[in-house]
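Presented as structure tokens, the chain that follows is alone, the form predicted alone.
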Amino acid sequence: MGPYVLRRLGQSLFTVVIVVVSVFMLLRLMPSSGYFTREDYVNMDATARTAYLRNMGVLDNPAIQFGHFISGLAKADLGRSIAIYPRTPVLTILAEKAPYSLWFGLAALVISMGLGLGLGVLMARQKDKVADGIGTVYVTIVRAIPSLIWLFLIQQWVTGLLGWPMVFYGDRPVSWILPTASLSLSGIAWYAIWLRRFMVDEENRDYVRFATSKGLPRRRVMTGHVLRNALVPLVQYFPQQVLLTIAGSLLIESIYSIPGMGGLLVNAIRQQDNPIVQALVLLYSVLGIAGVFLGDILMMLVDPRIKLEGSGGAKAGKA
């Protein structure tokens, strides 16, 4: 197991130190309008601009401006925002922001594995049958269709029809179920439609057969065999969904104007604030490699049809 874990540990870190290059790299090929304040850069004359972006650093050899990067992630000093919050460190701005996603996103991810995992089971179990049908036609719909379109039909329906806020406001909870239904509704259809795939799947397995054959009731097949069996396969996506949840959502945070962090990428992006942008882009990326890790991880110590090898790999042993 050791070897394993070192050795994908490995893999992770690699991963992420590519992912750090290329964000630096690619922030670097930005206008550098970017690092500026509307103000500053309209005020600003040829010479002065030149100036400015010299003393900041961005004229530099790229060798050393990346050292002077590594240095700063080393220091937990990500830079201060330019546009939106001038002059604010993005530590601080990314503190204040990441509470509204986490507790939005934790509430859907509660939703979402409730709702999803039990739609799932049913429509398993209730196979090429009314409830099989209703549950297909949902994921069709969520899964097919543009999410911005459904979403702002939501949107505009129900809060025409109940009367509730069409935007987020703090001291209003009414105006947070719309948009944490919303966030929900992707993850239920992935949900069901992956438990009911992996549980139709095993239930064509041997061993399914055999305990059938044995007279064991059909209640007790599903819930004790086959429904565990069907869930190892969605524990290994399960940590990256948690930890995705501080990063938030672009989408629905932009609609119902929540100021959490997916809302705050869209607006560096849209106002070319650089640092905030390589900051969050680095985190979305670093949440989603480490994510991967720990379902690898967590998938091996679920599942005990995976052997180790003595050089470190991992392959599925017999079932």
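Residue numbers count along the first chain shown, from 1. Just so it is clear, the model here is predicted, and its values are computed rather than measured. We call the rigid core the largest set of C-alpha positions that still match within 1.5 Å between the two forms. Compared with the form predicted together with the partner chain:
- Taking 2 Å as the criterion, Val121 does not count as shifted between these two forms: its C-alpha moves by less than this amount when the rigid core is aligned.
- Once the rigid core is overlaid between these two forms, Ala268 counts among the residues whose Cα shifts by 2 Å or more.
- A movement of the C-alpha atom of Leu227 falling short of 2 angstroms is seen between these two forms when the two forms are aligned on their rigid core.
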Given for the second form:
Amino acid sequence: MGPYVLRRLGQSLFTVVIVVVSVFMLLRLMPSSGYFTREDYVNMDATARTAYLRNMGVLDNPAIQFGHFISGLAKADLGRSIAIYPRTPVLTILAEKAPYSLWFGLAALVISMGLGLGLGVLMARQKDKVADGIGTVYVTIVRAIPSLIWLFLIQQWVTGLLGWPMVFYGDRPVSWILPTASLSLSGIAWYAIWLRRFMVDEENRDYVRFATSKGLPRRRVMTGHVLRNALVPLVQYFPQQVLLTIAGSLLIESIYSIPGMGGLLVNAIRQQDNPIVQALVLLYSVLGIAGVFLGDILMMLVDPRIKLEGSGGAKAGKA
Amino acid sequence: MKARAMGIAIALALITVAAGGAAPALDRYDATYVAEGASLRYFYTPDTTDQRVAANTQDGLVEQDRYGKFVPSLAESWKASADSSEWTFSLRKGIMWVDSKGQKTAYEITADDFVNGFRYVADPKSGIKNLSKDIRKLIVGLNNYYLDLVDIDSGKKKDLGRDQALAAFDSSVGIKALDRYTVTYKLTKPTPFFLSFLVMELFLPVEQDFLASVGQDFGVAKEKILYSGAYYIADWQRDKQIVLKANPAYWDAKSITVKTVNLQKVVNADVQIQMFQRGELSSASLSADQVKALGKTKWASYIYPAEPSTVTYWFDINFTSANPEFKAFANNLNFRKALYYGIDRAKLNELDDPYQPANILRNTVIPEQTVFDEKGKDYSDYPGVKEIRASGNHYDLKKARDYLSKAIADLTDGKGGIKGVSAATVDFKPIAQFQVDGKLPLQILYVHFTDATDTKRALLLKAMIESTFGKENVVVELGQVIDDMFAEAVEPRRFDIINDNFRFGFADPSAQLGRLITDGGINDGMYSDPEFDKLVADATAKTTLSERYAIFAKAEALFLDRCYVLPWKMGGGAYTISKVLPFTYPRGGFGITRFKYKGMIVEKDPITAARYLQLKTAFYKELTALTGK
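What does the same protein look like in the form predicted together with the partner chain, given that the last one was the form predicted alone?
Next comes the full complex, this chain leading.
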């Protein structure tokens, strides 16, 4: 276990460095016109534009800029925004925004898991019956119709019907319900359909037939064996899902005016806000890699038959 | 007795009607914004959210009242030298800066604060992008001061230290505090319209000791600025909401009716109408489609047109296009006149105003009722522009076709071949790439945004041009940009025709015409006309406004007659539904003080369209009387 963890940590660090350096250098290849709007071009002559770029530090040699970035990192300083929120420390921006995405994301994840796993079990146990049919219709609707459509419909209709606010207000808890529910809908479908599929797969295995023929009660077979084994491929994704809730949801945060992290990376790239892009790429790549790593560990803990060493690591599920 | 009671009732009813059916005023105003403000550094306000916040939390020396007239703000009086090149302002005494809790600080607002404001703006390290070259050259010594700092920062100038250069501000730049309450501006040339510069954010004050104490953090949070305006920021959640509370120490507190302003961010302005209907907002802007949708509901009687803005939309023609066919035609006056008469602008405007599209037509570059001479005469009533302004929708099919025939006769060999143009691939990638064969039909690339309204407009324009001139003569190709017309199309010259618009900067025609000359900052077509340039230069040299405007009007008439751009619409022409009593708040065509909520009255119930019309009629009557027309 120890050598495996060390090896994975080394690989992870290498991957993060490659991602961060690549993105850092790619940003420096962007045209300098991206730092200016139309109005800026009208107001600023070439001298003023050059002075502006120099004072932002983007005219420095990229290697020197990277050195500044690394030395800042060592002091837990991610720099200051240069375009979206000029001069605001990136850490301040993240500290303001991340909690919104985290809380909404975690709440939605808990609901998704609770209802999604429950629905999955029900669908598997009632395979080809009414409950399974209703669940399948729900999953099909959520996954087949573009989410933008039903998210807008929920906002328009439900708020109108119940007289709830159309956007999120921090001091009105009723306005938290729809964004959380909207975030959960696709998660519920995801957990339900995959758990159903893995449970049905497991039910057809020899050990289940054997246990059933030995006279074990169906409930015990389903919960003690089928469900437990069906959960193995799903738990692999759980750490990543938890960690990446911090990234927020571009769509839902936009619709409900939630000031979270969703859309921040896209905006930062569009406006060439290098310090924000660098910080987010670093954050998301670290969390993504940590999520995969923790997923492997968790899967091994859930299913002791899985060995992480000596056989090329854990075998991933199909989810 | 009964008759007396009835008399009193009738009298009360008449008073109510005379007052426009006034309902009780609210002390709260709720609105939305779409674009997040960049920061609270109020010297740089790139969008209307920043401008709204800056205008209401900071006061300058002067401001505009509800008629657009310049009135005292933190300056209680001013005087200009005989040639208008030196302006001296006397400040109110005892006005204190307040903090983000609305508490008075120990700092009094003094003349030094206005000097220090510009000291901050003029330092390239402050990164104030809207300090234009024109303004640098307007104030004595400012341009050299700025360029010295730039050269020091770049290492080009080594004989002067940065601190030395900064210290030279007081001796070299023409902004000085003559005493604690007197500030003077020395200008490089007579500028009778200088007051209109003072409503820009660049001329706001800053408290130096506070600025030094917050350093780089100036404006990154509500606690990191001080407030000199009618409101302070009580709550500021990035990308969420801005709450303004009335400043209890404000010098003009009696004019502040609305005590709380709540600005809520939304991603799509279309949700405003639902929020308004549910009582979450005090006003909402409506798109043409929403106006149609509400046509048969109870809300229809509350919808009225929003006030137009001084922004003018015009079509730019690319005189240096890489499309050789279009370049040949663009440089032909007959072809440009064909476009001038061949585009039905009222039809295009139906996309914004389906009911009264002609109301938002604008034929001129300089907006009406914005620039006035020393006698109060509107610039747009000067000979030359007055006739163009009065011509309305000059769509004329016969003239358009006649001019195109002349252009074709000028530019083709009689067999459809365009003289001097051979087959080529036009590379406007990634917007478009197409083949031209050097023969009619002329191929034109019109570039537009991908949103629904702009796409509909592009399709309409294409259909209009092709049906007016015939597809055998002209074919319009469409290309799209994602979100930045300038970066994606204008700067790399990837267009033949685009729709463009610009803010009107200050109260003088040079604000736009001065930038439309050869090599001017907004000459996106890259045309050149020495005659127009000379007229603009001649006008700029005149210091008597009436003489100046007479020449500017000639210049603009020539410019429009030669069709270098094709103006077609005024900005701000959407519809609105609101509880805000119209014409109670500041007005103006430039600067930021027009965004103030000072004087604004918010009623309990929405204003009806009928009442709006009454109020509008009365207001414009008063305005006309004031401006001497």
